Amino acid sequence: MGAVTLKGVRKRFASFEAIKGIDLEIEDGAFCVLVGPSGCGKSTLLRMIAGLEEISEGELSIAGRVVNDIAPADRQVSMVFQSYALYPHMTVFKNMAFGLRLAKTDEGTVEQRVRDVAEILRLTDLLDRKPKELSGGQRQRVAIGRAIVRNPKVFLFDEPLSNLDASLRVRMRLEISRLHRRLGTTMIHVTHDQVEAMTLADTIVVMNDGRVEQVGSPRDLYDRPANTFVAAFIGSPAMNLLSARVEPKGLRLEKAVDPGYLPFASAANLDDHIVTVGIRPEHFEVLEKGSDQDGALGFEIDVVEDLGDTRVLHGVLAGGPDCTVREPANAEIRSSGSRIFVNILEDYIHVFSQDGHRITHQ
């Protein structure tokens, strides 16, 4: 069993608290990302799992067991760094067999595992080959293999694909969903990348300076984001985050120049007078016919982006807010400076309150 568990952990630098009272329950055999923007405290938590920092506070369970005191090379984890952490000096085997011969395995084991896990990530021609003539993706399999025939009950991962280019970060983030499955064990992966999270994760856990903002599932976290945060930082392009004032007629946008009204039958129920309104970029319908259809609101396009399958249209909606539109790239082309008609669903409108939690999602 590898499950982690966390209760009211903290971690303090001096005077500075990085890690500011966690609760984390991460179950047996989960995939779980760490994800947020830099200096949130990803990292510093996956390094209190490993065992590299203290903890100031709290308590830290790994498969049943609290390992606040057991040191790090007992906790039956496995960490693969950022870095790779290779010896340029010894071969691709050795690297992969180093830490089993440190806990004294005997070699007729240390030759099996390491063979096996060879074969299982594709390295087996490679086995005498030195860090140095290796490609970089060749370099984390060697770290991944190298932390597998550990056989742990929990993998830590730190960012290891940030080293990489974008096409063989698609790989290997291919190759880890494959290995998991086959594994089964408990990942704990960090990565300040949204896309690199939604992708590789069941279970995703949004860090905010030093706190946990939402935990969920990857889709959990898009349609129903608990807070402005949460919100904008879920989905590429981001969440549009909207002012709005509440009406009797709806939410109307602040600064509009337009009406600039959003249809949402529970305005009336809402407490508060402002609002935020979230609309993901491609929940706006492009209307062919202008403004003569119902909720219709003007938008003037600023610039246009091009992305293959999709376009993204960045400008002005109602007037007043800037906001991002994407639309299918079979769509009319659009060019900077022209205006045309969007629609909003009210299912897809998202409201927070004022001081950024949800409040409602129809």
The other form holds:
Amino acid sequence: MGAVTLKGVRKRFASFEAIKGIDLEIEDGAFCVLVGPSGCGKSTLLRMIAGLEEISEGELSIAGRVVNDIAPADRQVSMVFQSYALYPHMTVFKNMAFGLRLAKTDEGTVEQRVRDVAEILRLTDLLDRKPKELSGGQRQRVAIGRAIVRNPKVFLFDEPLSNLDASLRVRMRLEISRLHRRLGTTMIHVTHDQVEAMTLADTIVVMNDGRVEQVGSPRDLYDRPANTFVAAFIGSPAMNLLSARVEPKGLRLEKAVDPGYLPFASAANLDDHIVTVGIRPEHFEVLEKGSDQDGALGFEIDVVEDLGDTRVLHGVLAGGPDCTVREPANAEIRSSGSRIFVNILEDYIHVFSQDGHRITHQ
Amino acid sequence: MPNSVWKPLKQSAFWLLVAVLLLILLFPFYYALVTSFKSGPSIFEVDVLPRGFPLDNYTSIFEEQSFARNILNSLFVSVSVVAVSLTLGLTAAMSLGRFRFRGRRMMLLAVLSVSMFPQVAVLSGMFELIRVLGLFNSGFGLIFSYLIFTLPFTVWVLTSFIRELPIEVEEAAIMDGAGPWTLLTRIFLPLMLPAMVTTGLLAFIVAWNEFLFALTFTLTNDQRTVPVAIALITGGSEFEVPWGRIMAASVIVTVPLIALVLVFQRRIVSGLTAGAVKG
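Show the same protein again, this time as the form predicted together with its partner chain rather than the form predicted on its own.
Expanding to the full complex; the earlier chain stays at the top.
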């Protein structure tokens, strides 16, 4: 079936190495999202799977067959492009039928398949229109329809939602999700939007600088980021990464003027002296006024961003490092310049070594 | 100045300018038309309006000269030049616009620089080439030589046009199983039709009106194209320049160009502006 396997895959452009050795196993029927900052090589990797970029080194197999040297059209993959890439001079029907007709499918089957797919994507009324007469969302659906019609083993999506406005993007995201459930086909989706990655994927591949930083379910990545890169990339607002010194009493934040200790029972077990501590903004507990709890840290509010459901407080933690705290919007209104106390549960503290790797404790 | 005075003043100045421009552009052609209906000494009288429409000049160029043959030659040469330049131009543009290869820039510059030489500069060299190839005094020689004007702009316009086409459309077609030929004929060709009509028409006009090469590379009247034939139209005696017939012939050969431009004008405009703004 449509499993995709990469073994030691590399891509070199002249003197620049875009993909620096990737091993990846994508199960049949999975929804895999490749995510990372721009220039991390995620689109290149997708294009290599599609066959639009040659593979410099390594092996790519789709459905158990090595496809390094097989033409894009014969890999049984379809791709949806960021700009939709519809054929401007053809009607919606012809756009969707183009691949089938090139494959010399008989006209009755072409008609049948295009109509079936148009039905699924609610395109039936638009079949005679040209792309320029369609809205952005409709064009996107046609592009997806063109991919489905060919009945591929793997769908490749190259940032298909980034050209849509915010509300339409959410709708299309749902639609893609539904489509995946309905078709059960392997999908590989490239995006730089971590929300899109979290909501769509059952497996997220976080890439950076031509390498895979971590592979896992959205939950894994959020709960147990393998390194500071993933930690900072997944989650919004981003995780606070603070430098701390390992002391017998716990982790002491660098630059902190208050005592600035974070509770960390197993601190004594750490080999490192300096570590990076990761705390998600939503994992701070903002203490009620006056309840000066033992071990609470002072927080000097600088800027307050009210997002409606939650409030994001930017400020200085324990008189030292810059930090972000998120609290429910129903808490009392706070003004910039005021000082509050926050608490942090030990379970929510991520510890990374200085070179960025997660330190597994206990 | 109050607006009520200023505005009509500006407007009339604008239309005056338009009128002057039209007069300068159209007067020579109008005068040719008027002259084409005259014969004998009346040619030298200045008339703004034609006095009648005698068609003597028109019939005589077909009866006393092989002007029909000349028109056919011109048609053959011009149509062939358009066909060859578009075929070569499109395939060249596809490789120059889409593939990266060593010397691509050099090639584009070379193509452009060819069109910068004055015609006279290449005349003698071209003459030798045509003689060696055995194309002297034949339409094929003219077709061959006209390619040095038509190919550069065809290649350049089509190359820049092809570069404007989103590469993803091409990749989508590749994913759909299109090979290079399908890509060219089913994707590029239809998308580039406006640009091809424009460049094709320009190539046609250049080939249709070309004089110097046509004069040099043909010898006998039955191989001549229209511009040369017109120049060599003879009068009743060697002391008479047959202006009436020359004008009649000129009017005849201008009509197809005007018709072509009118037929394709919408496409030309969209071809000329295509690529300027993303559609």
